[in-house]
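Shown next as structure tokens: one chain only, the form predicted on its own.
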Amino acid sequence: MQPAQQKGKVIIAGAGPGDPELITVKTVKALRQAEVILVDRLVSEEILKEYASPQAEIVYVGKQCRRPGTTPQATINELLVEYALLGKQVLRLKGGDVSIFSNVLDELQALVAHEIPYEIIPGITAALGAAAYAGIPLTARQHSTAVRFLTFYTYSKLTEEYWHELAQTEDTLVFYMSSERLNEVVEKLTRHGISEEKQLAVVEQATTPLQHVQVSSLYDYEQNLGGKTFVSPSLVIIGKVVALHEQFQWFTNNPSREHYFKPVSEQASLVLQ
């Protein structure tokens, strides 16, 4: 692959939580004019089928924990460099905010390793979205003042010190890419305290027609939602905000297995066609 004489440049972009509508108008302009577009797993086609420009190259670099066809992040950070070498106009694309649980440091790198020039433009992370279609606010008075987003996911390691710290706070806790390992999470809050007070939301699919929400006390975790798979992407919301869903939820709840998002194996024999 030879350079070209001029450099293009990359823009990192966040595409909303799921609902199509929920991207911001800076993202759609960055659509519409780039030439090549790397685009995540938790993006909705309906954005790519309404915004990206016809003459787009549209190169699929979805993950999935485990599954086959998830591409490396090495790859992207590969594809980034090449494109751009070539003076294409480049969109990174990511489901929800491009700074909250993203890869994002490591293509940082590598374009700054090339000199390459780059925007961020942010966007409606996970938890915000399926916070206000489930109607839990994640900060309301008497209920919490703060939220932390944390993840669970396989290579995570808290200490044991910070699980009591999370079982006492007051902030509502926020939990992304951790529903496989969910029972985990409810053993070491429950083993540590918290209180009877706080119960956990799972919003499956948060946004979409497709979302899900189940909600449990933690105590009560097994008996509720013990052995259950939960569709993928699946958001946990932990704290006493979580019993204001059943007064102000507004949005359907859909119980479909189906999936909005294809699967990261899907997705890969778009490339190949």
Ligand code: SAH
Given for the second form:
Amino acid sequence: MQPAQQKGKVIIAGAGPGDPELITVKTVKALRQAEVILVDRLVSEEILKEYASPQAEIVYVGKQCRRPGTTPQATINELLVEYALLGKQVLRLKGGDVSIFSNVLDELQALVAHEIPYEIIPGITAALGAAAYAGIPLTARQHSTAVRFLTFYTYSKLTEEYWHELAQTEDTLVFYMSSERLNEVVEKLTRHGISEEKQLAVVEQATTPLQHVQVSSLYDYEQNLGGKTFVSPSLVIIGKVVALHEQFQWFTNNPSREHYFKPVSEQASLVLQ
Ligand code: SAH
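For comparison with the form predicted on its own, please write out the form predicted together with the named molecule.
Zooming out: every chain and molecule, the one shown earlier first.
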């Protein structure tokens, strides 16, 4: 590859959690101007249809736990660098917000190593989208004074001390990428004596027309939700605030098991130059 005279610029932006209208004006402008768009799996197709320039090259670089079609992070880093060195205006569009459970650090390091200029535009992270569309204010007065964003995915391991602290804290807990191991989360928290006042909400496909919220006490989890597989993506909120859902839910609950986001294997394959 022959590097262009002038390096392109990379804009790393969050596309929001699902509802295509939950995107910033700044990211819409970046979408209109981008020549190459590298897209995560959890970005609404509507956003690309509506705002990407028809001339833009769209490259799907989604990741999905243990699924074929997943793009390795090293490939994403290389693509970002290659397109920028060709002098292209590149948009790296991520689901939710760029700094929450995303590999933005790897991408920034690759850009800095090649002295490629960049900008970062925030987005609405899934926890905030789910909280709003499920009517669960995360730090509601007299319920909680703080919120933690956590993850407990395939390879995570947390110490018993840490679980104990999580069970005892008054903070609202939001677990990303954890629904496959939710039974373990519940088992640990109940074993460490989490209060019966705290409930759990699983929010599947938050902010999309297929959003589905299921609430259970942790101690009745086995009976209510045990053995269920949840539709991806889903997020788990735990705390006293979950009780507020019953009174303040406003968005239609859709129990359909259809998928809003396509699995990586069905997204268009990589376009390499
Ligand atoms: N950067 C993203 C998170 C990426 S990690 C953000 O800020 O939202 C991917 C995880 O995010 C999923 O496994 C799921 O737990 C959560 N997630 C993303 N979009 C979601 C949605 N629409 N509904 C529920 N959970 C979602």
